[in-house]
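So this first bit is one chain, no partners, the form predicted on its own, shown in structure tokens.
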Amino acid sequence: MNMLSRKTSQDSHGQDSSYFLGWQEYEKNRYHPIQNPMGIIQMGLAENQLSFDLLKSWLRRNPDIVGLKKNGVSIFKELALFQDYHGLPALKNELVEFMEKIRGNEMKFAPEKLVLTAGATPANEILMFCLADPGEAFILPTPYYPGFDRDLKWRTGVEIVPMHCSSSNGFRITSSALERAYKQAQKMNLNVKGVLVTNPSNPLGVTMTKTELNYLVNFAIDKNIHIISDEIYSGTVFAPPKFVSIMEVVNERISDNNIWNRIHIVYSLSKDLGIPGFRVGMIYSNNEKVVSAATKMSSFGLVSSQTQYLVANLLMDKKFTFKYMEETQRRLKRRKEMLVSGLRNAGILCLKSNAGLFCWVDMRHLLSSATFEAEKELWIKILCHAGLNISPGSSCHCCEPGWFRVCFANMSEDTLKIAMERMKTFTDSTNSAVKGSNNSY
């Protein structure tokens, strides 16, 4: 007799994906410029570490807030006892204003429609619990963030139907690809409850166009399903075109207001402010029932009250947050250009991108054959011989072998330079010819 639950006994978590296996190799042999200069450089982690100096200087200038004081008086006791799952009103007010600012103040957000969660991971999972029953499905455009296989499915029992996008149009969403995915779900006897997109895209590093967003809205209206837009990278847009939220597109389509309560946004401060360890995430929905249920579910993963207090005060400092976002975007742009230039020097091209903490990199010309086996072989060589942990496209469910996600914002400039030198040495040793594509540079 099995003494443990099926969840414990079966490996359905997705930890055996090459995305996570690369991390494990990195953990065994971490690069350090002095202590371990031959170690593996982590380029598989989408963290924004470029502006810690700005955050630290703000903390130094605001010792009262860090010391949990208000007007010089300690509020430690109130915060230590506060555990309302609705969250601190001050934080919710500041978050909606921050979200409006990122979207160019094109729309208004209401704090009562916002649910606080301990990061974007539980936000996405809670929405699965709210919108679908076990065995029902969500369509996700590929390539998508490998963690979704865990976040959306593991505890909820919800299925993912991949919607395969192609390099021929830069992996853009089309109405025909949406229809194909829907028909595939029907063949599998899956009831589709919605589509989940990341905008800007992880791993592509591009903002979705209004055309793509309108395809999504038309599709959701036609099939009477939900749209979840994970907008965790919305503040990382460092080059045109500007970020357009799904809410903005729906706002412009007043006649289609029956879709209004089937649009849900996930957001977090992990990427834009570079504070993933603070676990500040949220769901924004126009659906009262979803907000009510999600708020109750959020009690299983609350944001600590002292974190809420600190972040609310940080966001209240509008002068600081404006300068911070502007400077971070400038630094991201510079860092991305360093990566693109370093890869180009190694004979490798990237998809044109304008957002995010990574590039979608075309290494098809380095494959021994146009297969996923050859992609895995190349990935292992890059990991073991070049000492670089990057994420293979297959871990992101890309339908074309030879694409990789490479992160650039989780390391120092010096480390990135060393990574690019290693990549150049590696490609020189393979002596492969470069084949470009229209969507690359």
Second form
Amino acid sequence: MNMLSRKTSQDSHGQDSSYFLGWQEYEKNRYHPIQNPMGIIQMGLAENQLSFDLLKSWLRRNPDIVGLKKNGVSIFKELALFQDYHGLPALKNELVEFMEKIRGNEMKFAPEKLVLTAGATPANEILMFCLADPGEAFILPTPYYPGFDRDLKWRTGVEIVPMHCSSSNGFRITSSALERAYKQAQKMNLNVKGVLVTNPSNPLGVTMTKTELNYLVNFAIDKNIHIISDEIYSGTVFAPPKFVSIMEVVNERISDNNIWNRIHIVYSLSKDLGIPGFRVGMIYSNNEKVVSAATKMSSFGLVSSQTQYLVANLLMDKKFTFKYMEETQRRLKRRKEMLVSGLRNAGILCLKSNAGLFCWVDMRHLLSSATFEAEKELWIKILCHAGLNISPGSSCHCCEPGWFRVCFANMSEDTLKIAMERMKTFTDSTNSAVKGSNNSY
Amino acid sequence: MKLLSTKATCNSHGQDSSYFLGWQEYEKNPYDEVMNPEGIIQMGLAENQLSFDLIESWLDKNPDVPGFKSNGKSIFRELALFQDYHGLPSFKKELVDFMAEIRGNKVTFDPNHIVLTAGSTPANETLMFCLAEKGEAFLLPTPYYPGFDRDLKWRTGVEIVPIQCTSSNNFQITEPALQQAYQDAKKRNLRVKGVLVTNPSNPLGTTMSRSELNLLIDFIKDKNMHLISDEIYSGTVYSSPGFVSVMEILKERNDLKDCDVPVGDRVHVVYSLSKDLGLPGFRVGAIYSENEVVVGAATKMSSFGLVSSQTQYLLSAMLGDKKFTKNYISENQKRLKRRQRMLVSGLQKAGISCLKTNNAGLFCWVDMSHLLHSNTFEAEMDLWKKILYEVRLNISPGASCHCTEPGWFRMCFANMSEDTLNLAMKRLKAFVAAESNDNACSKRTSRRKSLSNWVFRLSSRDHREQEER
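Could I see the form predicted together with its partner chain next, after the form predicted on its own?
Full complex below, order starting with the chain above.
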């Protein structure tokens, strides 16, 4: 008899992809400016490390909050006992206001439609459990975040049907690509329950256009399916066009159909506030049944009340959050420009981006052949010879070999400069010339 | 086409049981000494509120710790970025030391074999995902924690088959009961992957005996299955016999390696700081297993419910203070013992007895079968409702714990002040007195019968009386 479940077997969690392997190599040989200047520089981790100084200074001004005090009185006991899966009301109120602010106050969110979860990872899994039965499917545009293979499929039994986007139009979603993916699912006998998009996109680093969002909504209305919009990077938009949420587009439609009942947003503070360790994520849904079921399911991953209290107070300080968001976006823009010009200097172009913590980089001209084997070879060369861990497009299910995601917000400026120097040395040595291409600068 | 999944629309989250309904009624009318003295007193919530002062005083002495400082230096950035599902090494080390301390250091745990989860709720679910396929089953002794119906079954599709325990032997697990459960599963065409026990037991409030533990080990060895021991209440044992963990039994036996999969690889412990330290809001749980494949898979699955690094750091410092933990463990147990005594004597005054083997946990397993108008679960539900609405006490009826005998209730004693507990006992006494007066108006024979049971109960703790009813 099988002692353990099939889920414990090697492959089903999807963690043998290069996305994780590169991480392991880095762990063995980490770059340090003094202790290990020849080490590997981690450019595969989408972390926002640019604004901790602002958070730390806030903490210094608010020692009572971390000390679990309210107006000088200890509320330790209340917090220690607080395990209500409806979440700390103060935090939910602040979060909806924060989300509204990020969306330019173009819409209102209701705190009772918010479900708190220990990060966006359980939020996405919970939505799968709520919207699809095992064997059913969600369509995802490629390239997509490699973690989705584990988060959406592993324990839920839900399938992912990729919708392939190409560089010919900047990897934008088109209605024909959506239809193609749907037909593909039908051929595979898979019942499609919805589309999941990440907006702004990981790994592309671009905000979705209104046109794309409308294609999505048309498609979801036509097929009577759900849309999940993972808006985890919504606060990292540092250049125009401004961020347009799925909610904005849906609100503009005259709803004689129930589409608003099938729209769900996932959010988290891991990227915008740079606090992935604190595990603060959420689901926002207009659908009461989903909110109700997801709330109960959040029992399997609640946010620590100690953290809920800290974050609620942080967000309550509007002056601070306003300044924080502005400053962070300014710093992200600067960093991105450093990366883009550094890569250009090395003869490498990027997809024009306006959000996220990374660039989608075009290294097709460095491939020995237009194949994924060649992409893997290049990735290993860059890892071992240039000492940079970047994410190969195949790990994001990109259909064209040669694209890589390169992060810029998880290191100091000096380290980024060194990374760019190494890249230049690497490309100089492989002697490739820049080829013009359509969608990069 | 169906809009939502089966899971979202069915009732298998088990939350329509009285366990949750009583909670809702309480929320509508909660007792407050000043604001609502006629309100419902919550005795259905197994929380430990007795020793917060000890933790608060530790926090006062160590303000740097919650302030994200280590040796005077800010480590906010490191913690904010720390999302490694292997967990904060310092916290894991302190947690396993704490677990060993609770077990009198008779067993030690390897920090590399512990998986941190956001509470024991995901720990139990994760073990189901790792050990069983959808449609397979685990055997659980009744009565059991009502939350298991949701936690073990809902999203996993795993079934629970009860091991029927009875008051005839203080609800201990017996070999015939185990075999019967196994047969019941077979009849339902369910493949049994293991047994899950809570030790100390919720709702019984008792530690498992060495013979029960050995029985379980024999059973899983013979049937080639797993044993999950949820030891979430291990730090709440306040009187003899002390706590014996299944890990201790494994250490003692030398007949466990001669099978395909060594028994040691099939025993998994679940723990949490929610009950022992009274910190359910902080979401700190753990799975401990010697089985490396299980640890590997469970570690990855913990991504779906990691412990906040802010909380891991706070607790690593607190548990690292050995003077604090030693004092906390013993003082906490003293206070629990005192409270339990209060509840037991209060109940006695109302002519109600508890399971005599009660020596752990945050509750008593109370026998109110003599107050039922008939020996049925309908009568139990009627009594529960009366106690909820007339006496205004929310207690947990045995049916919600899948007890096979009507009339048993779980009553919590550690989630309120002493005054509130006294009030609860007063109310109950008044209720029982009024009930017996009411009974006096009905047929003489039945009154005599209920009186003689009552008297019998007060004079003897022998539970063979159950068979005579």
